[in-house]
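Starting off, we have a lone chain in the form predicted on its own, written out as structure tokens.
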Amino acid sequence: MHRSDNRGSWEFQPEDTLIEKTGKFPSSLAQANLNGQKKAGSAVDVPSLAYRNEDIMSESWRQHRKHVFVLSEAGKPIYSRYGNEEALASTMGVMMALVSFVQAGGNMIRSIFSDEHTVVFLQKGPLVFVSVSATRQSEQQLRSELLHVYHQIVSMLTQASINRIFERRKNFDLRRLLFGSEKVLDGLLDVMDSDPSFMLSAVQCLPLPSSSRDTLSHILQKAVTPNLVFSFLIANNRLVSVVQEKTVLEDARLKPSDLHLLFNLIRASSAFQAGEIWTPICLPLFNHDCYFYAYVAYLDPPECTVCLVLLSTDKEAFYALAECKRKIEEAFASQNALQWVTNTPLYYVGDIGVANLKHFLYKPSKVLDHHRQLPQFTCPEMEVAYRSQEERIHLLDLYRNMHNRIHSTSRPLKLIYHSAGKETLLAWVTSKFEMFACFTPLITKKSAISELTKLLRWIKKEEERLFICQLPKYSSAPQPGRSSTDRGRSDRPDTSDTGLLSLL
């Protein structure tokens, strides 16, 4: 499908069609290769079965703080965060019965509240998502998490493929196409519990001197090939640099959610560390019906902390992008640039010099000239009190509560001071920034605001180090003679290959 109306001048590969006659299902994440030759299926990780086989009748299963279920409109189980989907078939059948009963009355079920749990429903086309939460998260926050789960599934299959499959076979078992992807969804739900990126709808950048970041971006700008659309440099799940084709229009800008899904996909499998990976991926908020083709390679094996991701619209561009990677490595080596990334120091609250401060989240309203293209945030590394997973989740739960209150649709606020026993929190939203700060428990409101003023001065001073302040662009002409509108069999992936899901 050629999309020149609002997607620049590139040609998108259309979603693959379901092959009814043979009974085979084309992998919509087809042809992921290691080193351009070896099939990624040879580097399969063995997924953890700890939660997959959990007894749904056990007390431990009931005590999980949050359950997430995915099912089809026909009531067929697709995914469960805990427990085996087959064992939960009757439970999911009850969920679908509730959805259908309310729909029969001309309404749509959105949520159910009890003393201890909040049940939130989200229906997207033929798929139904349900969250059963014992946390203090709001209905809106839980629905946002379900939407991320939906987008992660779309990133692997495309929305058009999902809709077409269920139009033809309403009782289709989608697990046949998603087999092996459970840990991608598990990883997404895990990271949403402890990473504020999702709550803030923003990307965290690696702190780096602006001169170093500019040099890295310039190197990425020079290593281009036709149909290359985005180039990313990532370190420890933080964005280091991004450059884009200059014909990317404002209404087709990259969203933070797409980057979160991309980061999670890479983080979910160690197979990405085995060599050069070539795989289709859909970015749902950019275009939910078509694929980019992602070239993924780590630049610092065996540590595998610095990752290069190149997104192209040409499914045959693997070797061209491998050549781009070679040029980038040569330029990095000539300037010892990789060391700038691997050796850059992260920062802690102790480096800031603000009394009583334990942690903070800061999201500016304007960093880039066109800030909407890349919303960003910064926060210090966790101190000793918040090093464990439980403590990190506890702190983020407090932030979520403040975020929900300050962004309330019925009663939005500008400033909240809240004492939470072990810590005191202050949320502050202005036209220029959004701030959530955690202090020691006995600080007064006046002192907290005074300390935040000092913090804002420090952030302003360090702004160019903490954020990407420019989005470099390059020009890349499409490859002549190639068209993704050709729906012939030659453009389809090998239906016998399990595609990117074989990495998982």
The other form holds:
Amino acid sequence: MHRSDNRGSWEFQPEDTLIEKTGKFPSSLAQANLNGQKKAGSAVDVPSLAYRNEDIMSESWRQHRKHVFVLSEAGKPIYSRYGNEEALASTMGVMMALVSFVQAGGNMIRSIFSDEHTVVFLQKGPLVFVSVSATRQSEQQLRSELLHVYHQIVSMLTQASINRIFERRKNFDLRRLLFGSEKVLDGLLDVMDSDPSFMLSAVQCLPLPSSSRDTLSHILQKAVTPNLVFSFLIANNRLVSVVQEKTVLEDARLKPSDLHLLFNLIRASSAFQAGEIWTPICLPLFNHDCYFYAYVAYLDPPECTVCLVLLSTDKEAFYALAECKRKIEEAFASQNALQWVTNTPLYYVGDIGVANLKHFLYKPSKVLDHHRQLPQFTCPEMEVAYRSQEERIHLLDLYRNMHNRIHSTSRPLKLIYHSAGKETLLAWVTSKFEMFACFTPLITKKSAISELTKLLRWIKKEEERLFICQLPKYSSAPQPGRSSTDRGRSDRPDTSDTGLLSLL
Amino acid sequence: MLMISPRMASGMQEKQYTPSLLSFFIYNPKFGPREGEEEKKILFYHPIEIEKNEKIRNVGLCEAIVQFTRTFCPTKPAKSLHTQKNRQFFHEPEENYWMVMVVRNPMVEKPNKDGKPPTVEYQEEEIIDSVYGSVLQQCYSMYKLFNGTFSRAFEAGGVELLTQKLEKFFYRYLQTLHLQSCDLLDVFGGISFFPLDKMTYLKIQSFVNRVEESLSLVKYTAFLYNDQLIWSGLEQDDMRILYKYLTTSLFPRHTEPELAGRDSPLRPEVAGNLLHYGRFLTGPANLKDPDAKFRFPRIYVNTEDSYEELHLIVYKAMSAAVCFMVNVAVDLNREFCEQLDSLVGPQLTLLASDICEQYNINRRTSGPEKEPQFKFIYFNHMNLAEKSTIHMRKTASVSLTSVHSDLMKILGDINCDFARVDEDEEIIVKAMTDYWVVGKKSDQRELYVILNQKNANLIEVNEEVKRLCATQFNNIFFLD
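Previous: the form predicted on its own; requested now: the form predicted together with the partner chain:
Entire complex below, previous chain first.
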């Protein structure tokens, strides 16, 4: 059994900043540190800032694993993952010209393939997204990553305001509104490379005995206030517990993608480390035109690994939510509940007793209610072989390739078994689950099947601990004073309350 | 091409359209570098009816895309462009000469009620890039076989000669492209070899040696039986394109008349020579007619180094066909042809019946056909040997497969995955229809097996394939 040592397995640490395909370690970047201290559990913004000024004519710029560009329909640069986007203005102009040219022919450009790169285009409203990738990921996966970038921008501005801004002024420079948010997008792109949650469209939970989790949820359930829609308890990037408003839960409106964006926003803003934070955030799949107001506080300073996030539709609710947090803290303290979260053991493949299995991803299908309401997956901590960022990304690339084949829109598959030089891989989709597994290379098929069977049995046995099996709703309706006939609609975020929008 | 698939009620039919050629063009940016000169870049454009400015715009788009991808990797620019409605494939066979093929995506037309125009849904994931990219490359190889390189033509007669040659060749060749039936075999561009015992093989070798000695003008020889290759003196790349030409164009043209009935006007003029069954497939159709004019097609081989232009003589007796290649400088007159006919005719006839006999003996001794139950495709990158028990009657017009096209696409996907790394690999998949597909790559050889065993599990499938490898491939593939 291993103690969770203050690091989520999918976070990357200040030490192991990206080792590019060239193998060059950006040592000069590793030294600089904005805040003067390393904070465990935070995304690293510093290297990204240094990439802001990278020379776009250099070989190293060309050799990045994945470029992402965001521009407006007018060809104006908005964001570039590497290099200064202003310096890339003419390159972006070319991209826009390609998009427009094909559009003029009544057609839509999708992608360009060459031996080394795949270029993928996505247009959403007035924004154009381009990915230039040396990863050999499929077009569909690259496009879905671009869609996440779009949604992250929406999470900060809302779709309605983006559309309205550009309707009024085609030449608007969106950087004015996104100033300081580059690191959010940088962080998103980094985490998408090494975190399977995006590929699986599912959430990874902190393994916790169901009794403990129920107790924590119960405490959250009781801390209600009007207009509270979501209460999240997050530890090291894993979901511990989520309580939702009744109709939102019943309609399964919480989508993993929104959750990933929320986590990323919290993680990327180093300001969230200290004290309480109050910020608007839009959940694009929930409702892309309005804001929630998020109250964020860490319950365990100074380690700051356990985070409480309360989302309300009321922008004046700060004090009410602060009061909820106080109640929750009190209740936790009385049972020493925080310890359950910080001390809970994460599991390794070795704990399961399958000798040749190196790693796996397991996602139950939507047959059971709680998985329909919140798609989840589980995977073990990385073993020594996959500790470095580069190796993690390599393993994930292998999984991604199989995921792409098995879920092909044109010729989907039920099973893939791939024996290669360094590993043997398996992908399997059934009506009950989908899973990806990585074995040692010389395993025989007989052994693979028997180990797989052992694994499935183990997962079944540990089910209650690995997944959130009950999704709770608030104990009392968070809307006293509203008529019961309104409840259905008034529990949705108020579309007239646009907060930031009224400033534009 | 339109395929109608009738659906349910009310007589409303969904129409399925297969991929088809939208346009094909060849350009060289160096020929029109300045503004206003764009039209000069275009060396060939199909369809010809397209308005001049649109041609210029389409070529411009390709140039822009190639340039754009060079920003990220100067040496490896774009190979394909995917759009909603079509795919464009790019190939630069010689420096600055670009060939582009635009293929319309397969689509489904769904009828609408109330006289509204039908909705068209494009199927964007169907076309496999490696397949059509190979088809485009083959277009160049075939052109080059009969016309030599672009640069040589330009050197010899400038743009005028080059455009003339391109027009003459591609106008006809493009009509023979059947894009709806391209698949993995197009990626391989392989050669089917005729299985022979050592004795017969030696007989053929000595026959070739004898003929080459007697007819000292012959530079290269190739020997085929039944549309399959036995021996070739040509370089691999040249032989593979010549093989494609012979089996998809020349031989089919001549087999149909042969199969025609005795009194059919199609039946070739048997020269009345009862000594042998040999005749020319290229050159003089009837040696007995002294006034008949004839010429041999010219081919270009070894274009990378010695660059040779040769006459292609194809001579056939029953199921055996020999190709003799002679330097163009030589004038192949009637005398030479008669000499060849009397020398080769009888020997080849004898050899052909020998081979036939030996082949029948082999088939009897090897026992009942174990093969048919295994649907497989095999390809060896080293000698280009290819074998498929899935394709039937591959002719110029159509190659029918005995498996669903989706399964062929899965093979194409596995081949793409194999191409990513150089190691030995094995990929086994179970399709939604419960068919199993096994792909094995070992040491430059690839094998794909399709098993229709719905209730089999992974281990059973593995055992089946092991059996196939043991009987057919003598344990070339070593994986568990």
